[in-house]
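Just the one chain here, laid out as structure tokens, in the form predicted alone.
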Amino acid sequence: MNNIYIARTSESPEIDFNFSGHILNITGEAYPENASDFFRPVLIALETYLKSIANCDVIFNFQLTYFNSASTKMLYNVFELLNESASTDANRIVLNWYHDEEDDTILEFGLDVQEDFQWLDFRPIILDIAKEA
């Protein structure tokens, strides 16, 4: 299965899905003009990958600093696929949830994800955005 890399733009996040290494990264901000068009190929590739593995350790690094409501719906589709894979295929999926210490919105969204997708091993990680810049 081919890995996916989509470079970050001013409106869309970087997608770096290293399927062979089982490390999936999403970084940046997500408010593409058409979230469905942007995320559709990502979701298709992710679903194909998840159907091809079992009893596997997968790391999903989530490091978005902003996303609009249309992207939120697509992100929930991503988490649904991950959660389903963890519950039915015995995959162990760690969701590293990076957030700025002062960004309660991102953390609260992550806590909602944790509550809604309980098969994911949710791990909040404080990130000092000022040092990253």
The other form holds:
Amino acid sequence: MNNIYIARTSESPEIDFNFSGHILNITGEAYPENASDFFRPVLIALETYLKSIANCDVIFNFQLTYFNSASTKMLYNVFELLNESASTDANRIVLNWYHDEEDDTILEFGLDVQEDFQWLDFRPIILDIAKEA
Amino acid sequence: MHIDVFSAFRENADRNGILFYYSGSLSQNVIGAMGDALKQRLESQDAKGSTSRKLFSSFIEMVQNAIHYSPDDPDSNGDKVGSIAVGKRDEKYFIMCGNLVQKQHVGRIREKLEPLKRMSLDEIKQAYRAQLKNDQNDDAVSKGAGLGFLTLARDSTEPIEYALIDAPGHENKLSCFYLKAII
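Mind sharing the form predicted in complex with its partner chain? What's above is the form predicted alone.
Full complex below, order starting with the chain above.
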């Protein structure tokens, strides 16, 4: 299974899916011109990976600071795939949800994700932007 | 344009609290440049983090909506064109976008926006979640996730306003579509 790495641009996030290490990172901002064109290959690779594992510990680090509405829908599909894999193949998936303390929008989306996808081990983490910079 | 006309234009913009105005061709590159300029303007205006994030989000939704749905401008060599203004009045920011739409879509746009005007924030959030879970794309024209207007309505502190006006010179085919949100 090939890992995938997509470098960050001004409008699209860094995707660093280290499938062999079972650590998946998404970092940056997401407002590509066509969200489904950007995310479709990522979703396909993720689905293939998830089908290949069982009874495995996976860490997903969600570190987006902004995503537009079309990307939100694609991200929701990502969490749907992860949740399905956790429920059917006994994978233990930790979803580390990094968010700025002041950013209600991202925390609220995270809480919706937590409610909708209960097989995921959702862990909100306050990100101190000032310290990061 | 004479200098005195430009002067009046500038003074009028100042009086109306305009911080940022762009009119012209819209592309993802322009979004990047305008987005950066907007972020810098907001920093210098000391906008709180959450206000500036919501303004940026509304800016992206409005401009991408214009890029996705506006037909090529018949008067400007087939570019996608639009106008965007960001300003501040009474301690609140407003953002407005204007672009062309095909007249045949006017009814559809009204149907999407009219109910939002009467919904509470809780109802908007519920509709947003329902749309997020909805796997059926029941709108053949929509290229996004059907979440754009709901995102704007969620971030706006007042009901979003809109107007659809016949496009001068193209009354039979095109309308000017204006959207306004207040953050």
